[in-house]
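Coming up is one lone chain in structure tokens, specifically the form predicted alone.
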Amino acid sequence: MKKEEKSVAVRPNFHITGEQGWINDPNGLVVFQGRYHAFFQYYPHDVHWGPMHWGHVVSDDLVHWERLPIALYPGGKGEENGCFSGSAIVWQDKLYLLYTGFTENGGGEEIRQLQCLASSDDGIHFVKHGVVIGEEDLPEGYCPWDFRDPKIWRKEDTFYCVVAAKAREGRGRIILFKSQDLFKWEFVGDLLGTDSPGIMIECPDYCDEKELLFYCEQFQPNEGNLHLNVHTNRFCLGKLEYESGKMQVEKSGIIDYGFDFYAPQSFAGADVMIGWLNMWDRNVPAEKYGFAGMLTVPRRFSVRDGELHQTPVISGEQVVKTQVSGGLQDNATSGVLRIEATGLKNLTLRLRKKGDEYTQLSLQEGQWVFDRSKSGEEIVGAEKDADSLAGIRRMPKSTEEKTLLTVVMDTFSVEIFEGGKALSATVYPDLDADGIELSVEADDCVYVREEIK
């Protein structure tokens, strides 16, 4: 990295950040008064995790975001040390936030994580109502020091929420509560009824209409080339039995195959999700610019033939469209690349190229291989497997005759979509690294580049 670049105030062009300081999980994604609201875990005073606030942005199109004042500050009863992750719902023309209050209490088993409620008439100014799911509401056998991240929805005349929990003598669980008024809640059941492979589950999200569950696991063991990240993301398909609080899982899989994706949450009122475009237990080279962490671009999701299908909700002004025969060179540091190929046999795409520095995606033996080993500043995590140490992540390629590959590229990130699957990663090349090289062997191939303005 050039020395003079270290003082440049630089941010992603279209990804959500906290502007200053640290962010992680997206929270409270909701459509309210005709606009998309996105909140997020935020510590404005440092580029490292600290007492959590709720940052806040709004959008009319899910592409361009306007920053609003911080929605929640820690310090209320039950949340003296942080307002942790949660969700949002609109009811009787008011916006409600259900979130985890955190009290340190000296650490260990004295920590308390309990669920709190806040409300707003205008979507900007919030009134706190305190703890609404307390320790006394948590059944025996679950830990009140690992009890967080409520996701709320309404079915018929009842509110429901799933909350991440931990068994006292076991591992991560997801438990279901119900309420008639948002203020008094009762336990219904344990969704999966068994310990997770990881130590703790986080950020559960249930989409009733699609019978689709998202969640994350901390310290998840590897499963072949899946879940190589120490902290991973999963989806499950299956019917939730509301009387018992049990979910009959029919199929499960990974949401994102990349290095940097965690804590996905879906919008209340839209089939769109956003995740944290980063990962725990990694260094964050963006710290020197005064910020750390960003959110993914929104993704529209559906279930097709028993599989999770994702496409990015982003489009810009088309600046390049050309037929490709053999190879192509272009220049850009951000934007959207769309490659449509029929009869694709081989493909190698290099992004942010400058000299020997580049980020690469290639098609190898029926799978996409993403390589950031030469992307710029080194990103080091807790993973020790061969692929992680080599800067590699892999994603299956669709078997369709026509390949539609979409690459969303920003200053410090790459998000790749093909066949309904996704692979996301951060990269930290030189700021002026803008070379694009495409080599392709196919019956027909069209390359399109869009700029986001």
Contents of the next structure:
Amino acid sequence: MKKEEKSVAVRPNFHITGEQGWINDPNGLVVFQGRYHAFFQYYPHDVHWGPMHWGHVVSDDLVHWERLPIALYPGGKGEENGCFSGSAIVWQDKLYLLYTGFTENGGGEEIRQLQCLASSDDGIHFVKHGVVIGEEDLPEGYCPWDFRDPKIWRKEDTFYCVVAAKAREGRGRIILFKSQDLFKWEFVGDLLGTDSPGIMIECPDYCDEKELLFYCEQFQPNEGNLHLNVHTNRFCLGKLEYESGKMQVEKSGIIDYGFDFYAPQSFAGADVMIGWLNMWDRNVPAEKYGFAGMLTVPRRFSVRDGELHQTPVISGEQVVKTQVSGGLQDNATSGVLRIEATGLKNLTLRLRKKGDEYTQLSLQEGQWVFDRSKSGEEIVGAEKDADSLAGIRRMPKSTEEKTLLTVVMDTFSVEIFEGGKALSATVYPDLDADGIELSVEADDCVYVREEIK
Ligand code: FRU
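In place of the form predicted alone, output the structure of the form predicted together with ligand FRU.
In what comes next, the whole complex appears, and the chain from above leads the way.
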């Protein structure tokens, strides 16, 4: 090979990956010593899930991320076979990680998933403190082999965490623990008090200030056109009653309408969340490039008019700004598109177009229809409903007079935001498929493209 032909790794331009190997859930999102830290479930030695480590990246602006050394390696007592998902908190100038230690033992009911603590003075090197929420702290009615993903916060003078647990005689639950010192924890209650429609809940996250709960469900049945992914995501609005550990749900909905969004977590110290931009039980065509899995771009979230509202935290250098009358053609494989339209009646946007292949978003009868059936390499999942088999996902359109559609595209992904709602999906087109085609029927429309440098 000639020197100048040295191969350059094919990776997303601005999405977090593990560089090499497999990643899943974001973990331990926290602002520490003025910087944003993101950890993630990581198996560096293969493009498939394996004994979980915690990968680590850091950022000043939530757009550009710098890689730090692996923060947690599996192998300590109570975490022989993996350091599963968890969260972070800053307390008395130290960074603490509360996460699930996984020990396989003989498999099945001999598996143990117990909550472990680690701490750091510099946010880079961690000291492990072992299991802090053990089997003896878990009430009889829950399975210690399906007990994971603690999300920690502090309210007044007490630490709390929500953890997913399977009921022995039932399905997924979310339970609340409290502690005065981070080391000794006490069970408080069962948030929802009923079984999840899914077999197991994963990655619960409660945001006290917004009275907002996020979680994921495994093998959740469809609800009409919602929850088409076999493993889905949900938000609930409602007040957590700290004495009883019960939460009165006032409203529930889906966080992301796309194919590939799971295990979102909010930052301790910022109204921003990140999800895993992928899904269990699907092929991942990126494997051939030596990596599998990435995280979504960070999203600012709030509750507006009783609804979850999300906008991507990303901006780049504006390279195109033009009025659109009828249609437009452009070229890019990654970047941010902002389409602002007044009196929008019709819109079709094709991305990553090359020959007969493209990824399409169109407006049909008041909803956004995303179609990846012609996007490139096929992605096959466990879903059997008509939309999934046709490569389709739908998201309601806002009814505002002015539409602001934001499309974040990268080498292997498209994330769509409009009216506070989000739809995320992976796509695997040819690497040089860069055609953009927009056709619009509106009173007024402006198209902006930004490059992320
Ligand atoms: C969610 C999950 C978590 C678990 C982790 C293991 O995607 O299954 O419940 O902690 O991934 O990697």
